[in-house]
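In the form predicted alone, a lone chain appears below as structure tokens.
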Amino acid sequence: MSYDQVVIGGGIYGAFVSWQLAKQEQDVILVERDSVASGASGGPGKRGVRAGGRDPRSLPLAKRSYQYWASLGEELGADIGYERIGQLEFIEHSVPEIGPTSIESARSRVWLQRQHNITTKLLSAEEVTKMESNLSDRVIGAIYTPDDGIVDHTAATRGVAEAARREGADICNNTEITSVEQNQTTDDISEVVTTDGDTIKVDGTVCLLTNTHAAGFLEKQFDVTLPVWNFTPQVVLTEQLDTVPFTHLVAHSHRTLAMKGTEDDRVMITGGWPARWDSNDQTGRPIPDQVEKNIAQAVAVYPFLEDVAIDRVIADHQETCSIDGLPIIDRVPGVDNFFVGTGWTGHGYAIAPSVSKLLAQWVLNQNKPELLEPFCLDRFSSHDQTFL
């Protein structure tokens, strides 16, 4: 087998970059370990994608990505739920601090959203209480991104590998890649071997968008180190109610909270509690007293959801978390041919579209677009090739 382009992860980012690499008329195949969407990409339910909160680096992509979203089901003929359904992120503190949790930051926080043309408002208590009635009188105000939405992150990653699918890539599940060839003149990747033993001759490039695989990966291969670590992220999930009291995405300035209502009037609580990951099983197990903690953060706010059941707790993938927060996106130093993606840390789902896009015409033209200059390899070092 030989292919213009290898793709490697089945997430949402390995499914857009085939994509966009398959209607260019590449010859693309995209390698997944285990099934489209099984990984982060997937998951319950309808979750954020969102500007608001994000890294200032990071929120051109998100505008961009606004626009991609709202079409995006009807580019694929696949209904992806998607809904702009606004994010509230609450306020308790009025004393300014040294960290943007206060009111007084948070002016400073929404006049940089603007700077990027996110719509944003900073809500008095009045006003965020007349957008949701149920909430602790301990909140003063929000910030309100009134274009941040949801979608159903399985149907998007499924729907886009299928338009990959359409426009000429092969999918190639339940394979994994362990280790690449590399052209003793060039270094440049000439095979990738999966653990069959069978190879796939590269006449293009090799993009690596995995969460967990890659860092292992890169070390083992090339000898380089990314400042990236694995995260198992818990969801709560309410019993059933006869209706969710909140329509918005919601969010907390300083509380690490995140929830949102699901189709079947559950609460859906997150917001980066842990549980821990069992290796021989390959799922995660929730840690009781990290549940405990997420739902007292959240009783805080919705003072109701004392009295509500909580239904099951969910921890059925990792997620990789970078030093700093962004993603890594960039060619592997010493390897023209090869590219990873990979330290998401749990909200690069949002800005899939834009950046993908770009990755995939970083791949074809060879120039480095600007807007992904932030998230490269040479921010941790200008010095060495190993990074911490």
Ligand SMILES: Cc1cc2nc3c(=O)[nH]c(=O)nc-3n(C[C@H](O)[C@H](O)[C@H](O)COP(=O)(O)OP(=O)(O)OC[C@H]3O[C@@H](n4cnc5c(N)ncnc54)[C@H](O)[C@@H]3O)c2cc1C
Contents of the next structure:
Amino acid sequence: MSYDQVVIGGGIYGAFVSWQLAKQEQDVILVERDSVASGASGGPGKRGVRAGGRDPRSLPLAKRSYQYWASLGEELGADIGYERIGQLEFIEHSVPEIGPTSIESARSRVWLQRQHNITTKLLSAEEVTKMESNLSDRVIGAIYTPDDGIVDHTAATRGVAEAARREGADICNNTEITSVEQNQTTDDISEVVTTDGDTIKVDGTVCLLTNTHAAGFLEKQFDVTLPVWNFTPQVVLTEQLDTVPFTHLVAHSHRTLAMKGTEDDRVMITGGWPARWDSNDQTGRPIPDQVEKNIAQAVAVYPFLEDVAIDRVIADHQETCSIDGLPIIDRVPGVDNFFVGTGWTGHGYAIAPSVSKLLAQWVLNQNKPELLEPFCLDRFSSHDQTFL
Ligand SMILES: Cc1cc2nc3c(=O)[nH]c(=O)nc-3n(C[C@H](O)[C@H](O)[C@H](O)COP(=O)(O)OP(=O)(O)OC[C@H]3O[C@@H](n4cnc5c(N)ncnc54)[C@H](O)[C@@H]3O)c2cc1C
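Starting from the form predicted alone shown above, please give the structure in the form predicted in complex with the ligand.
To see the whole picture, the full complex is given below, headed by that same chain.
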């Protein structure tokens, strides 16, 4: 077997990059050790696809992705459950146990997002309470990003993989890549090797888009360290309510809180303390104390939640975090035809369309897109030669 492009990992990144490459007449194989959307790009509920509150270097990618998300369902011919519901990032009076907050910093955030043409408004308490009821009276305003939305990540990931297949990509599930072989002269990857010892020959490039498994792979075979670690979010789901008492994505300027309503009228609380990952059975175990802390953050903003029962806590999907909260998207050092993308830090789904398009472009024309420059691995090295 020989392919122009070998893509490892069947999450949103692997699927999207495969699709883009296949559209450019490339002979592509997507290799997934389990099934498409079995990692962070799958699972219950919907993912927030938002620009609000993101790092300035991610904002151009989030802005571009807004457009792509809006038309993706139609392009795929699939229902991906995308809805532009807008995000409210609440601002409260300063909270002693959490620290100061200020309308001034919110003004700067609004300014920053507008610099990137992201529609953003600073709302007063009065304006917020017209949009959402049941709020704590400690809320003094909100940053509103109306173009933020939600998407059914499992459906979108599968839809994109299916589109890649229609364009001619081979999708190979239940196949794990355990190592790669390098050309003795050029150091380029010449083959990837599966658990069964089968090999796939590489004529062009390899993209390692295995999220939580990328760093271990590179450390083991290339002695390359990525400053990333795996994180297990706790997703808290309430009992079913008559109606979810808010309609926007909920975030907070200084609490670790994210909330959404689900299609079956539950409140989904995320964004806070993590669960423990059990590597024996490859699943997360919620930590009761930390679940309480997550709920307390939500109750502080929506006091009625105090009286709502928790139905379940899900912790079965991991995500990779990087030391500076930004992804690493780069060539593997010393190997010209090997690309890696990981360290999405809980924000990877939102920017996946724009990043994947740019990465596919880079793979094909070998010129690094400027918008991906902030995510290079070299950013962690000191450029100050003074004390060397
Ligand atoms: C609970 C939770 C909530 C989140 N909420 C949001 C949100 O609201 N907004 C947002 O933007 N982002 C969110 N994220 C982050 C987002 O989901 C991820 O950043 C994104 O899905 C990562 O996509 P990926 O393709 O890189 O990785 P994954 O979807 O994890 O895919 C990687 C794939 O690689 C496969 N694989 C691993 N090793 C190998 C190997 N050796 N050979 C072959 N295949 C291999 C895995 O099986 C997996 O399917 C959330 C993540 C979690 C877990």
